[in-house]
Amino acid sequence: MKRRFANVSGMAMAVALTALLAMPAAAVDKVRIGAIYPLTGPAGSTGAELKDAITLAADIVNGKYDLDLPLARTQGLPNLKGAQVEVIFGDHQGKPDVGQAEAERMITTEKVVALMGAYHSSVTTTASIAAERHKVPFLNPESTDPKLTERGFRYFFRTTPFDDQFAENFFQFLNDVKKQKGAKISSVATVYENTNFGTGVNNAIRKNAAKYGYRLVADVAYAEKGTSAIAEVQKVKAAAPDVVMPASYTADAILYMKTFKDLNYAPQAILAMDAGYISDEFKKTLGKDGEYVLSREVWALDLAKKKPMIAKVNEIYKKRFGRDMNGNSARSFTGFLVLADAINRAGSTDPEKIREALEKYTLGGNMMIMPWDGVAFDPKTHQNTKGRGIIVQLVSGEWYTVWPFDLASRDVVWPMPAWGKR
């Protein structure tokens, strides 16, 4: 009796087993990606700006748009059975330790299966580790500084073009002003943060400098955060470079440009590397103030003009969020459009299968806001290949691209007006 008994519990337990196997795996309702950015802290606002680009690109994600984008058509992730994409925003307050402590939270305790950010080339260098010891894909869509593609890492991959890319834009541009103008142009200077983002950025200036023919007569680093910005423009104004190429994050921008107004000091061009001097805490607190400055750009709301797309995704962001696009909320709208795409086409949340997903990764020019080749990863460095910078100007409270000039929507204006005949 005993053993008929047990021939029956085997019996339901393998026929138990059986069914359990032949069940399909559970639906992902969810798929949590981790996006750390600076919420608070002097980058406030500009943070404040990627929170809304990547929240509305989740949306199209989630949604149905009639949009030429990836995943705008379908709802959620068509190859994880419509799952939706869930961000879980962290804040590093502009602050390397905290970025990689909350990378290290994402990870363990929020689960999220990939991160993205961090804006500050300083933070994305420390957060990226955690997330590369973790074996976790980071994407990087704003951080520029060249030597983040340069670490050989396996799970870092970025879709913006880089400093040594934009620096290089400069001084092409630099020339076809020369020819264009009749600009004598020969000696730049260069004003920095003194963290990644600027170090990186004078670097890749003193080397295209030297490759162009410029003479670099000034090379002035600061330390971030700081309330006089008197003795460095005095020490660029004395050196009188015809060029002054900037790289500061919002709060520096602004407080160098009052500088540069209080010690009268108008140089042919000041030509900055992004960043603070193109979020819109610059344009509101300086108003006319900051006109005339040029910066590097990957993106304009001009440029509309021959993308329509661009037109179509800013006039639902603005509706949204009561303001305009810029660059740096472009970057990380198409970053992570880019990123979710990529979970898609690996059908996995596996973060395994979505950096094998990311190496294989291409989209074209004409699914994206950004007026780029497209994206593909260098299968070495996880850089895209596909990326170009432009040069815009901010004149009449508005930023027009002005460089290349078969792209331009306006003339340049060479050289900036004296700070007396505006």
The other form holds:
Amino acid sequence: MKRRFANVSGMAMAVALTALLAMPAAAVDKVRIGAIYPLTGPAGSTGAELKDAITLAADIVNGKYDLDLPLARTQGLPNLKGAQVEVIFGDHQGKPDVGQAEAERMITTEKVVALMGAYHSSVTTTASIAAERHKVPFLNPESTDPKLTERGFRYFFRTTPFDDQFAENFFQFLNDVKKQKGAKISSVATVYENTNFGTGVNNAIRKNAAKYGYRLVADVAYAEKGTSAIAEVQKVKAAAPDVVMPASYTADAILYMKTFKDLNYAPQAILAMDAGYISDEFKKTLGKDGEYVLSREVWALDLAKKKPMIAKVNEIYKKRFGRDMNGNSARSFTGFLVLADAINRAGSTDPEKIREALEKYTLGGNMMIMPWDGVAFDPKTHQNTKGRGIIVQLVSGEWYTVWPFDLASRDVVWPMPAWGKR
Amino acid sequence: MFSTELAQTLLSGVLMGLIFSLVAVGLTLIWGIMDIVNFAHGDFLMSGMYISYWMYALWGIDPLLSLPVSGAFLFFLGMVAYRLVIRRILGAPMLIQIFATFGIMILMRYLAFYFFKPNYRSIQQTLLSGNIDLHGVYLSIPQLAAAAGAFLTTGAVYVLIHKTRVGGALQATAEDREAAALMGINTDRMFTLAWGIGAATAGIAGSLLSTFFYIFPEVGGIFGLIAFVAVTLGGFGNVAGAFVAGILIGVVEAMAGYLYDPALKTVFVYVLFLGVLFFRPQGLLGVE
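Having looked at the form predicted alone, could you now put up the form predicted together with its partner chain?
Time for the whole complex; same chain goes first.
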């Protein structure tokens, strides 16, 4: 009896051992990609959205979908004998040190062939250092700090447009408006909060204004949360720019709009750099007085009007995860597809080969859910040179995409109506 | 040099300054009568703003009409604060008094966070809206009304202190508490009254401010600090001094921002503040 038991358990052991031995063999067929995101902590809800988007993108690569996306119509990675991709998620909690440790762990323990992440610019900075040290490609789909691509890293690639490009978009937009509306626009002014964000935006605008031949007639820095914005708005008004470009957080965005109205000041347009102007509270608090403001954005659901695939992907996403995609999840989704596609083009899981494939990588704007011209990395900085933002306008309580014109869901209202005529 | 922009900045600065004055008057009153610095003053103002906001949001009552309500409510709240907390620490060392009013501030601010959430709110349509065009100088009607209300309220406080029997009793209490008590003045009642009036002016200022400024739980901090500067600048306990100092701050801030650098506009206010402290420590209208 006892002996028989030993036999049975021996058999079981053998089976278990074979299974164990078989597992790594199966894992060889899977291409492991590490994704480091804030799954807990203050940005935990955002991290969850990004994780969902990447999970969906991996499913699209592994399964068959009738979508104009890289690797959608095939199963797995065709150049790697149809190997499936597997995403290993890591949680950085919004902390740069944790992000770096996770990157280390992913590379040394999880044996990932490439990394992506990490939403926060600060964490992307540290995590990509670990990747660079281990010579593993790191693809960043959503951090916009200009410094990230100025480090000369060999293994770091960024798909999202960053603050410099957004500022450039402002002037491309103005050029387009001049052509389409016959508007006379030659001067701009900035009014910005005087910490990292605002000063960075101001520098980018100054640089691009010169490049595109616009005069920057005033650049007004202010300290956050003041009791009044009279002096600042007066300074802008005195310089009489055609377009005002503010960079403010929520409280100041509200105060400035109110002050613009109080002083009956309406330039041709107020073209904001995201942040406070695009916040829900700006819209809710100001109601009618916030209307006709323009802001840059990275993505919008109404792009689907001109790019029906966006609606298709969003529908799958919504059905599965119960919410709409947004600018963040759309960028992570796209970043993952680019990375998987580059691995497929490399035809190898060797990190060096993947890096080379990324350097040569190009993708057309028709093969993505982003409003970009496509993906192609600058040979030196590895910044995607074909990314661009969109410009949205608040009309009747809703934000509509108004630029690029070929993706617009609504004609831009230009100039903004005078305060007395609303 | 004297352009419409300059005139605009000057006038807008005066209008804003009048609000600063009203906020400062309540603070200086409490200080003058009982030598206590009320750190919760800005948060009394915040309460006034929320009262006007909620009466507007829930029942559509205009801030001009809810103004008496917030004045009355804050009058009551000021008295309660005195009775529950301040009365117990009247003779205590200054540090304890500071902590006590600081505690009231923290309590009010975080209750606001808890109940109203940290969202920004504002009142969009008031009975008075739009602006007046004076040859290119625009004066917003809500701001004009707020400034007028601030002027009237400050004037009323001044008259109350200097021209009435109660005011005389308040002054007497301020001068010498024991002597006043010997003369048959109920000093405890006078203190309660001072806190009531001080808080009520902040409540009224809050209602006036709510017509054109955004509202959120920490808004009291923004105006509280300016009020302290105005009180010191004008002379501790001096109602007329706080009034003048408030306007001065409003004008200096606006003009410095316009003529020099907006990011440094408050620097000029504090340079003025330090200058006055250095050359005239009793304040502009204070007496030694």
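Positions refer to the first chain, counted from 1. Owing to the predicted nature of the structure, the values given are computational and were not obtained by experimental measurement.
J.: Would residue 249 and residue 314 land in the same rigid part if the chain is treated as two blocks moving between these two forms?
T.: Per C-alpha fit, residue 249 does not go with residue 314.
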